[in-house]
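What follows is one chain in structure tokens, specifically the form predicted on its own.
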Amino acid sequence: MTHAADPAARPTLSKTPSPRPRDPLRPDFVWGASTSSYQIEGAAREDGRGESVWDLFCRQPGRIQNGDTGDVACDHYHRYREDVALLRDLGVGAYRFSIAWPRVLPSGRGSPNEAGLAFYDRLVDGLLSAGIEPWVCLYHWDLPQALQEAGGWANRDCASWFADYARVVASRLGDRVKRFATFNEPSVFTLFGYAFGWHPPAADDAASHHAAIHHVNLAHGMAIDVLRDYVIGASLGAIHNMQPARPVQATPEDRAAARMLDCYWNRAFADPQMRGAYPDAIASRMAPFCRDGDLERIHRPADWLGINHYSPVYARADSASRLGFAWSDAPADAPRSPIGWQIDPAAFRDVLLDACDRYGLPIYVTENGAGAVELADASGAIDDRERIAYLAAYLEALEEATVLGADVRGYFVWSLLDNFEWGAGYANRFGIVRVDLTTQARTPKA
């Protein structure tokens, strides 16, 4: 669902570039690549890291395809200078990436763990040394064990232990990352983690989700506010994921399922950060976690809107689920990536416009990407023409989106490399260097 105008009235995506007469970026344009900690660095057990909710929950039989975990992941722990390079080869401006909550804080509270605050140091030293500008990103899911044992993110006083690992890091990297994001997709870990069963801590219960939700979206105030205490000249945003949410059929109740999907996915999280308030449609089920004063602190100022695209999401209509929707798979004659995503770049498009109407902050699009199952060659290449044909699609509608006055002032591709790719572990890839596992060989791709 959009929130601005109806897209119909949008000009159609052109299936070849015209010719335009200036550049529709702006010369500051930020081009990166992103990562996160857990899906490349590896290292699990290492230097005084604490246990993540993702280590216990890959050991759970059945949880990830082929039983892989994050163990070694891309051993970017210990060979993030070759990442760098490549990173530096690759000619980008900017890398995101994530910090281990355990790896810097084990048991999530306490004392910091000198070897883990050590290794970013050197990552963020090795990415100024080569021009790249360090772009962190606090939270992208794997929260410390110790931590989800003492209720996680159902639990309110999570807000506070987060605030506190932010002024660590802050206190630590501030003199030399002034970009700094809070949290990493909300609306996914919670809603898979809290509703569905899908992500750690696989529960299934409304009330646990619905706190969640409210206890990130504090935590997230918090931390800014933190942020802005300890980074001189910080620019600090988050960032969502924002897909449009279409009804499977069109059906009254598949609709009403879809806007019900449309909160949870993208406005429950950025409309109380950006807007103050959270949806009408479940403004009534977060009550019970809001005290007075809460949405005051939550709604801080920020500099930038971090998006996340890769497809369109489905809703059909369920009785028995608790909150309105069920997910479902796109329609079975869409346009589909090789791991069954659906293609669609003007709904990138609206995404932009539709954001840059919504919540006025200029817009850093922070992942997107194709995946594939991929072979390489006998000496380790992959041609991946389908993904280029996916980048150079969806990077005409971002510029389209810019000429209609989207403000997007940025673009990271995800990933950087081949990685944990969660409930798919290393089947999916998404990366534009393949890596071997058996050898950790990186490969640039075609």
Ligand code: FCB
Second form
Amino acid sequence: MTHAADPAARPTLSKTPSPRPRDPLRPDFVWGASTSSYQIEGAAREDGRGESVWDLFCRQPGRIQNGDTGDVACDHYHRYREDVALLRDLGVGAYRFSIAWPRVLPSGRGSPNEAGLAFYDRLVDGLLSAGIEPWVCLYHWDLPQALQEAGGWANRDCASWFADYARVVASRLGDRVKRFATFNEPSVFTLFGYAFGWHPPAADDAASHHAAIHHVNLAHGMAIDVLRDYVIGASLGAIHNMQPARPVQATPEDRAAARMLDCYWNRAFADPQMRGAYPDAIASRMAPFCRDGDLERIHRPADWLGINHYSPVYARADSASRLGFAWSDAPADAPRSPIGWQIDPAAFRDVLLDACDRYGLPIYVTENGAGAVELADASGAIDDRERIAYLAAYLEALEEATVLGADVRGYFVWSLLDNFEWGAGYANRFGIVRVDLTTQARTPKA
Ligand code: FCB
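Given the form predicted on its own above, produce the structure of the same protein in the form predicted in complex with ligand FCB.
Now the complete complex, all chains and molecules, led by this one.
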């Protein structure tokens, strides 16, 4: 690496960048857009799809803003042809989407659902004929409910069920799809689902949280082996959210809390998957679940690292916390996007540099983007100047990381469409294409 290891020695992102090569990005740099199954597909009860944990969670009163659900979402299941045409008109080279496990295996295991697999066949064929490379993520949080009832990720068997599911997808799509990711943001769904109670299964239990972390890691390693075996010419990775974990105040206590948040948020998955060991600070908590040979099964060779990045995260000390930190909002004076997320492009640049040093794999930015609460004018058009400014600043940071030596090979914007944004329902709009949720009309934003 050519950049200084000491973050303090890094330049500050300036408004007037210093002279640099005209295009610092590689000639084969991948430009793409990302979505996920539960957030856009809808058709929740069609063609044999089973229920996912999110279907049930959304029906619990008070869980999701405005009582929204993914039942219809962007109706992408029926409108995928139009969405592929939007991608083609945008000129992207790649599209990252996820497979809904319960659409393919309604009970999570057992006999595959032919209609579900046929949908992904049609989508992949449509993308390929539009000249767009499909990037498939196997898991973007929609666990089959039947598996949750069997213990979900707290049950070690879930790792083998996932490997079996990977085999079903790989043997069906692997002749045409070469880019596969195992999991999207495992630290988010384990921390929010098993420790904070904000996502399904809405648990707050130390043992099942640490068990879930380990079993997801095991599932990742087992699926990598399956994909290698079943997909000729596979290019494999996992997608991690990576953000600086900062103390909310510069006290020793908050700094210690931030180090623990860093372990759970940035390293509990990436370290064992790419370096073969849990971070020291959580190793003893993981030990009860870790059997002989597990770390070798988790640490399988990958081809690339997917990074999702939006904003830094913050911790504060809390003596009552069993994890060693409490989640905190960014300081009040931090610059924010219209939905209140901190804007800090230099943090993005530093994450890319640090991840490149620590893990040594080529990086694809698999999600980055800006949320807003936008209103359309009478013609349906959106003034998305704030999103444009956000994207410009973050792409400049990406270029700067590249100039400083980070091996970044692609960028996927989140998201193609305004979609179901988990707890925020449809209130936060991340699309570069507006979706009118009443008519389902799509209108590209500026
Ligand atoms: C990420 C999720 C993605 C989307 C964005 C805004 O954490 O992976 O599904 O909700 O945040």
